[in-house]
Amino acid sequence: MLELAYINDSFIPLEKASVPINDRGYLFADGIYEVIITCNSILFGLDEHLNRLQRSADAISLELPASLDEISKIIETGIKKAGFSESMVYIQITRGVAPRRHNYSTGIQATLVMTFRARPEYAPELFNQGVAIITVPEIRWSRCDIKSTALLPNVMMKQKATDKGCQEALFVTADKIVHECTTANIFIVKNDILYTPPADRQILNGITRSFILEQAERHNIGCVEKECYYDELCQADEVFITSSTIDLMPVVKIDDFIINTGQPGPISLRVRNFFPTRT
């Protein structure tokens, strides 16, 4: 097993990988990314991830340096070369290398970078006992639907949560409207119905989020996408967060508020069973 990188046309050991100092991704965070995991050695939501990659590229007028089919083949090759039982694939595409100035020329060749690592493991008690999160001011830009590499607000607030011994930080507006966490979407359960903020420009429409909505409908669990408020969180029967790497993680405490009994609830546990069984 080997942590591996792919840069433009070559696979190399991760520790030997580098990009030029004038890459606009390094200088300006002028780029987009995706994270894809495997479950039972099968890529979870590959088409959905690649389609979102294309949407992000279109949103910032970035021409992909390879077709989605070509990117898919590179991913499959990299997973085989790295040899992990379960993998996490990081894809980053930047506008490319150019002299440092804010505006750019149309002839720049985009830079395609991928890394292949083992899928992260989380302590079982995080799922069995639930986690605590904090709320933080919404300080991000107005196009959170683009999966941009410009993540400084997320980094700052994730570190704030970590410093407080919490799993996540949840962005909430001055009007107490709930958006999403730094690396995860959020769901509220009330009277056996799932509520989650709408997939507008204020949140990233997570692939796992969409999977849960589809599966819940298939299993006759009510789902509502609507503006959610902080008070609704505190009065919820259950709360959980979702992302590609964690699947679903129950939340039992938000700031100083204990959610219901302070234990993961039955709907969260039921929805978690929708995911393919991990090896």
Given for the second form:
2 protein chains.
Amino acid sequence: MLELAYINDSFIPLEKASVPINDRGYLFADGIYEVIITCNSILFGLDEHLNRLQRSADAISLELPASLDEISKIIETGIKKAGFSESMVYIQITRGVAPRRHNYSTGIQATLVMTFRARPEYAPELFNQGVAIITVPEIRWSRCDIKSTALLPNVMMKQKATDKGCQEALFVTADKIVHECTTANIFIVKNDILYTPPADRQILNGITRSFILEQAERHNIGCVEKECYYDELCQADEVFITSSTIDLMPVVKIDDFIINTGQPGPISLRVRNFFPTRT
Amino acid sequence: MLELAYINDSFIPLEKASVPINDRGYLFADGIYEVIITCNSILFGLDEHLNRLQRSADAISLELPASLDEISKIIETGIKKAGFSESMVYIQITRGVAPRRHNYSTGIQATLVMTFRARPEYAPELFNQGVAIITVPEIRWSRCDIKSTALLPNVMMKQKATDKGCQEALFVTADKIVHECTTANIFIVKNDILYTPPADRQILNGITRSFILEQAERHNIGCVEKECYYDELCQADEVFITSSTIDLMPVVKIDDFIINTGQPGPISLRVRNFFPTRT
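Having seen the form predicted on its own, can you show the form predicted together with another copy of the chain?
Next comes the full complex, this chain leading.
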């Protein structure tokens, strides 16, 4: 097993992989990305991730350097070559290498980079006991629906959460509207109904978020996409956060508020069971 | 003469310079930068640029990997080695190389990269005839005072301006408040007084902007930092934009509005003469 990178049509050990400093991803965060994990060796939501990659590319007028089919094949090959029992695939596509200036010429060839690592595992108590999160001001740009590498605000706020011993930082506007965490979407449970902020330009439309919406409908759990407020969060029966790498983690504390009994609730546990079992 | 890069304590040809893909600058735009030019072989506003670099670093809790004095010495050496008659120095500092995750450990060593290239020259007509700019919605984050590499919104809007044959794109809020261009600050002239948006968190406090404020005061030109509105812009006697690489460019057209007579005005020309002559 070996942490592997794919770059310039070759697979090489991750620690040896590099990009020119004139790559626009390095100079301008002029790029997009996806993270996909395997469950029982099957890529979770592969098509959905690739479609979102295409959508992000379109949103920044970036021409993908390979078709989604080709990217899909590289992913499969990389997973086999790396050889982990469960994998985390990272895909980053930047506008390519060119002398530094903000605007770009159309002739430039996009850079496709992937990394193949073991899927991260989280301590069981995070799921069994739930996690604490903090709220932070929404300081990000107006196009959080684009999965871009311009992640500095997310980094700053995730670090703030880490420094406080918390799992995540939740972006909340000055008007107390709840958006999402730095790396995860958020759900509220009230009277057995799920609520989550709508997938507008203020949040990234998580693949896991969509999966839960579908599954909830299939299992007759009421589910509403609507603007959510901080007060509703604190008065919720249950709160949980979702992402590809964590699937679902119950939230039992937000800032100084204990959510309900301070224990993961029944709906959170029920929804978590919709996911493929992680062995 | 050779385009040169400084990285990992060495100078190498720019086209050979690379960084690991696990550099947090590449993965997260977790970095800051400065651009400094020479005029008559003297670095323009060197101390001001270095102080701003420190300020940006502090704002994102990034420990500089070298002192400002050391950075200053590397700049001098690089300029000599590259050998251009006039230089443009680019300095980028990222949080360093680490396995990808949003939060970071304190043990990580920041990456210092510099490039040394010829100072870009602009066609004289841009200064003599003035330029056209477009306005675009303010989509950026709330900390534009930090000179970070999370520049995707600037790239997208600069490209939009380029596609329309315009020099710059000016960020204007939904409330019609004028901020700045993608790579330049903006000034309005009305009744012989200069107006420019205040250096709050919505704009980058340009070194050239500050230079103009100082020089204007010294030459008894009235100068007011205040919130500026789109209407004031269109009804201005003169408008100009400023940055380290362009110094000052008159703006004669904004969207479909011709500013005054459509020619660069006398105050713009007078202020431009405060700069060291570019030979």
